[in-house]
Amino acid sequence: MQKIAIITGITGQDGAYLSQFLLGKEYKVIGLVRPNIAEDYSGFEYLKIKDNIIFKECNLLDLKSITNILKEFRPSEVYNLAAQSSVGLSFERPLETINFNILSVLNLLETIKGLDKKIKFYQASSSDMFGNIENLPVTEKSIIHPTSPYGISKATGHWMTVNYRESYGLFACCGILFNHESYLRAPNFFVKKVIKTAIEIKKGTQQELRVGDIDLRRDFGFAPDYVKAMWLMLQQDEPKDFIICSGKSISLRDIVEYVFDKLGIDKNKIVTDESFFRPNDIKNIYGNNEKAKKELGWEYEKTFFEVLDILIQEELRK
């Protein structure tokens, strides 16, 4: 029998390669978009799989339209990576950020809970919910304390997931990811801004690029390989938590610095803007994934020049 996947927040990078994933294991694959807004769906287009898939609107605050969708397709697998996903963007707006990203996943594990416990969950937890933690590397015992908006809500979201595992046995996993880019991220993402302005530099239609705080350090990892650590939660005998990162770290400058070197661009031409700092951000933070490495069986080696390597290669091309 088919196996059904439904997939919210599907028009973002994590959405478009975990759907490209699943019908390659012969998925069908139901993506949930907002009522009444405009997506884009250029990634499943630049991917060619837009026609493959089912889209279909859903409000996650309104547990009725949750309810109607999974009693109209009957999936055996949810994967709820639909969120306000800026740490920016959360300190402006931390009403809507944590309003949305609490209580749709308490309507999805509501739903689920009242409809079919057989079905499996996927919450996408973030690193952003350890704030400025001590010991590194973060693994998945380690002391939450997010220092954002967008990660108090992240954290909620997650003890919520355990909580209803626990509390009432649905096979709920949390996938903890770090950062992870790839072609498809939105331009408002770091690695993203960095290439495409500096390309546009390069071509003479920009004249600097304007940046934070780059002596932050983060965990970067390559979103196409992430997903597929997503599906292997929900494949197990039992359901866990697990990171998924790289294992190391490496700074911002360090990031922009070797973009730049690669396309031959004067590094004065990286301007300090404090505009852009962070009312409290995390320094330094990297992830141990041996975890899953040994009990899912998921392999990655890259660093992270290798996936910039890429970035910049299919940014050009495109």
Ligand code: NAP
Contents of the next structure:
Amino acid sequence: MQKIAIITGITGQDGAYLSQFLLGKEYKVIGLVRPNIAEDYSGFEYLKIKDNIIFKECNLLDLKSITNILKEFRPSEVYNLAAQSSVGLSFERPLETINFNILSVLNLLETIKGLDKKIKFYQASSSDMFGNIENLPVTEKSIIHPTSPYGISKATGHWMTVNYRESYGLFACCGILFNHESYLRAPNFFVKKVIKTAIEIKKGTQQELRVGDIDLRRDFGFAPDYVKAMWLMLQQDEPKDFIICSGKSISLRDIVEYVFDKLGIDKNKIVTDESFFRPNDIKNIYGNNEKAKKELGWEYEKTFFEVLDILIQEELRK
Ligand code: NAP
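And the form predicted together with the ligand, for comparison with the form predicted alone?
Next comes the full complex, and the chain you just saw is listed first.
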């Protein structure tokens, strides 16, 4: 029988690549979008999958709205990717970030608990839950101590998911993903912004790239490879949580300089702008992906410079 998956936040980067992956596995994919909003479907057109997905409006802050959708489609799997996902924006809009990122998770868990505990649930947790952790690499057992409203919202969604698994027996898993990038990344995120601006500088349509603290280090990977891990988690015999990462950190400065060198741009055009600095930013973080590799059979070997090559090529082609 054809499997049915519901994806929240389908219009985001991960939603588009996860849809593509699940369609390749012959799933029927239902994508939830915000009600009464002119959504941008260009990512699905880019991946040539728009006509293969059923898009449904759903207010994730409304229990009834979620219940109706789950009753209508009776999915075997729900992937919860919807979130205000920008750390920077979460400092500007903490109430909105905390309110949506927490209540949407709780509503989904409550609905599944009341309707059908056999529905498997994936929660998009984040490395931002760990804050400025001292003991690196991060593992599934590391202490959670977020340093942003976004991190706090994700930590709460994470623990609620664990709690519904432990208290009510839900098949609920958290994928603790580290930064992952792609052509479909929103333009306000660092790597996308660097590549797009560098191409504009090359064309002469922009003069400079303004950056915050580029001595920060992060563990970056490739989104199309990371979505496979989400699916793998829900195919196991037991629900568990997994770190998904590359296992290495790289500085933002290395990324900018690599892109500028590739495009032959003078590094004097990199300008530090203190308005981009965030309060209490994470200085360095990377994870350990051994559990995912061993138990899920997930594979990831790309360096981030290889990913940057793919992204620059894809951006230039457009
Ligand atoms: P994204 O591109 O920012 O997409 C976020 C999705 O959530 C979009 O579909 C967006 O809908 C939806 N959304 C945001 N606010 C909403 C609201 N108030 N009501 C309804 N829908 C709302 O994020 P992503 O990169 O695909 O990431 C997917 C998930 O993984 C997120 O939960 C993110 O926090 C988490 N995560 C991402 C990374 C990463 O590096 N990408 C790392 C760790 C965890 P609209 O299109 O309508 O705005």
